[in-house]
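This document opens with one chain alone, in structure tokens, the form predicted alone.
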Amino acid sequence: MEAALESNDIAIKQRRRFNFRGSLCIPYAVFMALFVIFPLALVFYYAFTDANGAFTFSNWGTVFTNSKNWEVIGITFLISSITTVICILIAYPVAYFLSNKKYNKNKVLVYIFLLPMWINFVVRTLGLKSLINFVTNSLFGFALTSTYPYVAVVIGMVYDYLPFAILPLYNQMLKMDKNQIEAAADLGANPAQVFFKNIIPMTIPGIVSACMMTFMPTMSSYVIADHMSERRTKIIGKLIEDWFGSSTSDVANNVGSVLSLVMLFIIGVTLVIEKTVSRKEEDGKKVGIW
């Protein structure tokens, strides 16, 4: 009986003892509550209420019955997809070159490619805009940003987000099994077969990560689109900003919240696709003779 009481007292003292490791999570939890959960709850609240705070679905009707909103969403998705594809096509050979110790022995080239990430993207965008217009005016007699705004926007997006595609591909290529590549070549596979049947399958996780790190920020990066197109191209991020900054409508915040949820849904779908592809890749690696 006494032993049971003593063990009970010890258990109570252990519960009362200050948990230092657990307390380290408190600042993070407070930050998440104030700057993630609470703002998201406000967005949901405004999306389903009117100017008087009454529950309604009219905000969703305002968004989805307007053909201009569908046009902006379509343009945003198209620009993001094109930007992602171009970034992958450029980043893949660059990352393969950087991960090859034969050409990049001291990793200086890696820092050169990642150096633009240390500079504010607005400064980089304005510099790129001036450079492109100078070149096109000198060679062709027109400013690219005002004559072909969509082309200029894609160029700006690719320039700003290319390092985000290079980094995950580079990290994944460092983990490749070089012995497998050499074995495939020794067994008679030509360079094309080695590339498509060995190198690409081993770098699929890096490709998926690069796509996500390029596609998701492009969906909402309206500052680049504004500057590179002379405000002639509007993407969903700019549309949301216009609604939240509007003073001519009583339901501006409500409609802006709906558009925010639409963009969040699109990004969520891409995340689900990424997780599905990654899970299939992991399951494929687990399959073996045992």
Partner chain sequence: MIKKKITLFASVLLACGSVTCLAGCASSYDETLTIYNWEDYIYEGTDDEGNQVEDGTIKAFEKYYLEKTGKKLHVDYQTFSTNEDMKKQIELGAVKADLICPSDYMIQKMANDGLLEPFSYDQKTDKYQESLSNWDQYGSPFIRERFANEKLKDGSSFLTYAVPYFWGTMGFTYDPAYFSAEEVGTWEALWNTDAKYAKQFSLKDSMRDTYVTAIFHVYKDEIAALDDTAADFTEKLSSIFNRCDDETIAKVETALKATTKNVYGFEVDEGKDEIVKGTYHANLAWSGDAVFAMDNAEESKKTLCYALPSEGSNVWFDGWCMPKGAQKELAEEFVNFICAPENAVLNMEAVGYTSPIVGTDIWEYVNDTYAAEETETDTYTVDLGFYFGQSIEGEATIDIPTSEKGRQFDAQYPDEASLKRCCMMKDFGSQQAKVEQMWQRIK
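Given the form predicted alone above, produce the structure of the same protein in the form predicted in complex with the partner chain.
Chain alone follows, minus partners and molecules.
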């Protein structure tokens, strides 16, 4: 009996010395260090050095004195914002409909909406391009991707990122307290009031993450922009690719790194906005309750 206890003690001690669960993090830590931290450090290094590796700010000058870059950043911002807004406007009613068990009994409808995500987005984009050009050609006699490239890019982006907007909204709406909606209606709120004062506040976290899920990737998905505009719309992702991929300039990697940091900055800012909105939302709830 005593011996058994002792051996148990030893086992516990050994377990403390070699934390197996903790060691499971090692692959993740190695992965993060190799593929996130190291590359990021390289990007910072390149952004502040010249072709010979000497410290300089000139790459930032190169990027910000070129008016074309500002134009590209502006266009990217515009395309991403419009895409996000349209995605939310479409996704919101769809998600609401899907979260209603009356219409979506076995969740089959959810799968139908997520089905396109199983196909590679390049293939989907090419299919969409052929389809809309066929439609506009036979109706109006022009190819949309060639005549109105920006419109086509937004359509392509919306098409590709719509599932990413539906999913978080749908998840949020499943969690919605149906009793509260009924109560609001019982207490005399008209449908518009129920929607704006009840349903929307309850789904704000879903809206915020849906915005993130569409806004961030659209900034860099230049392949969609390339295909949908016959390579005539440039977004910041493409600009970065140009510098890293096809430029023969001595400082190509350095300027490309600066642009990468600019994109990272924009994404960072949107993340901060998301965090503040969510926090306010939480605070707001407390106020609402009390």
